[in-house]
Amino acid sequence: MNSQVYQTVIIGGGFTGLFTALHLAHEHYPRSVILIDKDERFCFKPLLYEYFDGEMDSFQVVPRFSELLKGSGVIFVQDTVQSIDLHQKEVKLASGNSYNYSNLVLALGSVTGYHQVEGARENAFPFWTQADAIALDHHLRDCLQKAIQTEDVEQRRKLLTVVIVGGGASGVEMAATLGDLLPHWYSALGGNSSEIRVVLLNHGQKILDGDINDPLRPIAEKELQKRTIPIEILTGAEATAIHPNTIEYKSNNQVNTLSTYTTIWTAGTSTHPLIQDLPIPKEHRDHHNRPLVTPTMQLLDFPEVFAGGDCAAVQDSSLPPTAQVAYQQGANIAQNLKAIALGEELKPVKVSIRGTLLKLGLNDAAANLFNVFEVAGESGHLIRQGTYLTLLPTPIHDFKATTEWVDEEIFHHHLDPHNVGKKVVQAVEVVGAGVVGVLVARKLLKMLGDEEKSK
């Protein structure tokens, strides 16, 4: 179908191409948007972890883009994309429909890679979507009822054997989700949470090595220790084959075999299909394959077209796969579409890197905000959870206030380098909105007079 000549399609509903959409319409942008995406949920991934161990709910964690953009002037369109043509400036998809564009926005985000390791994909279970974590958690729980049911002891064994591929920010979550929440549920089937085990395996030797998250690796490393089930990590170990019942590694030039019914892989993404399609050379793309932008989010070959998140690399610019980055990339986008449909000058986009936070288990969690504060324990994981809530688009919050509000009063008003305990606590409670950021204060303010005392 044939649409108007001025209109912006925004493929894919994450991080950048959600808040682009909501900014384009809060700043009251002339041109009709038209936002594409396969599945009806908009998902938090940063959250996902919570949902999946019940920490929050549906609503929260995975709303429905009809909920989302409701009364926000977005058209919406539930399909898969099939093609992207960059000449003729028109989008194709499954269903047959087609939609030409005067602007177009790439937000297509990653894909799970597998890295061509034999079984991993048809035997590993992925953790990227709503779906992953409805499949994994009916998965684990049959293996743990079966489990209760058996007698055979090494039946038994590899039932309650959970291998998690990969020790980045990812695996580390999801070992330490696993290391709290399986014992808890073995032990309300009456089973013995002590049978639980939960492999981390990861390439490197460090985990967290390379990842944003770096900094926090021996917080996380102690933190996987503590959990109701102590994560067993093995490094230097590098995944060769995946089947239903073992996982095969190597590790100082063997192969060794874990035997498991359960692998989950955390093991890195691979560029979309979609992007990977494009007609753009190969100069003009980085070494994962992802085009590169210019600083104002453009294609260099095609500047109608912006791109940003994970599926696009800024020139001569380094920035983590997060969501931090890519909701204030989209909120930049939306800025400089706006300022084309007006006639003015483009800006260069500017990202803030606020500080990481990394999920260690059920009410626990890490927070190294700037680099210059680090924040343990369920301290941490309040911080954590208020600024996520902070920043969820829910129509009980004001799309001004999740970002331009959070950015200016939090992250430029409240951290001071030369003041850091008192500001952090300041910044905690605008974080966390009320309760959240009550509780989070009267943790830091606790542990920061105990630090006194012992001074």
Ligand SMILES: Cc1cc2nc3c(=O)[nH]c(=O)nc-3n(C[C@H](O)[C@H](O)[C@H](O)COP(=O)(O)OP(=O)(O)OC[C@H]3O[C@@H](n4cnc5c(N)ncnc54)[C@H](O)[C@@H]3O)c2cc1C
The other form holds:
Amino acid sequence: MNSQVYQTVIIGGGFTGLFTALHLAHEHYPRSVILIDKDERFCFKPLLYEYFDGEMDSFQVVPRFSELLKGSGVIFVQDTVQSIDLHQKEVKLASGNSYNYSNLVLALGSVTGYHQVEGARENAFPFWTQADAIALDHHLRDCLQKAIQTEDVEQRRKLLTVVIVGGGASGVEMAATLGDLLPHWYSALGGNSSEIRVVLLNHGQKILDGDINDPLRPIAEKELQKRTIPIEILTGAEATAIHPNTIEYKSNNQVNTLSTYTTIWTAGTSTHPLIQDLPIPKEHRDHHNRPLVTPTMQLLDFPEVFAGGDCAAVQDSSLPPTAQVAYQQGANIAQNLKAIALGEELKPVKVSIRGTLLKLGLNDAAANLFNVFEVAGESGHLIRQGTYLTLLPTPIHDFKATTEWVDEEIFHHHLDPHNVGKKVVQAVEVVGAGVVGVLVARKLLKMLGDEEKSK
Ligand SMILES: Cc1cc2nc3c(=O)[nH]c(=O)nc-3n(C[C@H](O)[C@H](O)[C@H](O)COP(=O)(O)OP(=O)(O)OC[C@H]3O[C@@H](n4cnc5c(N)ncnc54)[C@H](O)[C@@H]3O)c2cc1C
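Now the other one: the form predicted in complex with the named molecule, given that the block above is the form predicted alone.
Complete assembly follows, chain above in first position.
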């Protein structure tokens, strides 16, 4: 391909890459855009638990790129990037194809980090993609099925014990989800759900320590105990080895073991190998080995290359690796790509952190809004899903998912004016810059108004 052709290549179609592409399409970007992802579907990771537990459908959480990009003019290529040559301005793919670019967007996200714990990569379940969610679902259902059939008490205990390694947001959300879901699944098979154990193993003394969700710890600790099966939290416990049917951990300088066929790994992320391999000097990387970018999101040594989301770090700024940062950076990268094409000045990226949202079981969540107030329980769940639904990509997708969810989940299921206080109305108004927030707030206000009138 002729490198003189003005062509923008985006590698990785996650929050950064997909939102860059959608914004470019929306802004009628005058150059051709190619989006490359190894998967056929975009994964809305914060809602992966809802996909896993059946609260939401695949068209909402893992829609196809071809559907999301229909009519946008963006060319989608499903292929795995194998190498990036920043000097030759070329990206090579597993299929043998290669693309030259005039501008490149690095949006490869991060990968699960196993911290060299023995057997973790081989024997623990990651929870990162749609494929991970499906694999875990099949495994757990298989364990429950076997548990129902066995007479061997020891064997049944192993089959019904799940250990989650990592007390960060992902581990807490996973533990809470399983604390409600597994008893439900097991009872449906005719099993005694009180035999299920869900153990959350955390290296540090506190869960959510140093996490953006830190302020929600007291709520999370309380809600974890309120699940159908209360979660056993082991703090100060460092996982040291994972085998197919046991996990070893160190606590108070003693090595302990727990018998289980299911260890779920949520204990860390690592910089994407392709990003580690880039010819970028150490002094232009952060302590996670991610390349530093300028406030306009460009690599320091290759200004034609933009990078955002989990795979880059903005100079002199510390932003958490989250979806809300990634999609805002994607929008700004698009603005700056357009500025280059039109010969205009590039603008620094402004990212605003609106708050944090934590799933804490079926129909339960906690929201920390602007560090001003916190909402928990079913109201938190309503805010969390409503907020994420406003972010689902493309107006068509947004509309379809939003209307179905608003109709089924809010208006028919959750919305009882006697259960929903003014705090939720306030919260939804604050968060709800988008469709659902406004809809819900209006509906709530109307219902509360109707209620006032009828008094
Ligand atoms: C289970 C889970 C729950 C989360 N919950 C929240 C939450 O509640 N709130 C929040 O703000 N954040 C949450 N996060 C974090 C958030 O999802 C990430 O910060 C965000 O996805 C980062 O966006 P990104 O664009 O950098 O990377 P990603 O969204 O991970 O996208 C990277 C893309 O690159 C593609 N890719 C990777 N390697 C290759 C290759 N070699 N070739 C081609 N394509 C490739 C991948 O398929 C993927 O589509 C969660 C993450 C997980 C895993």
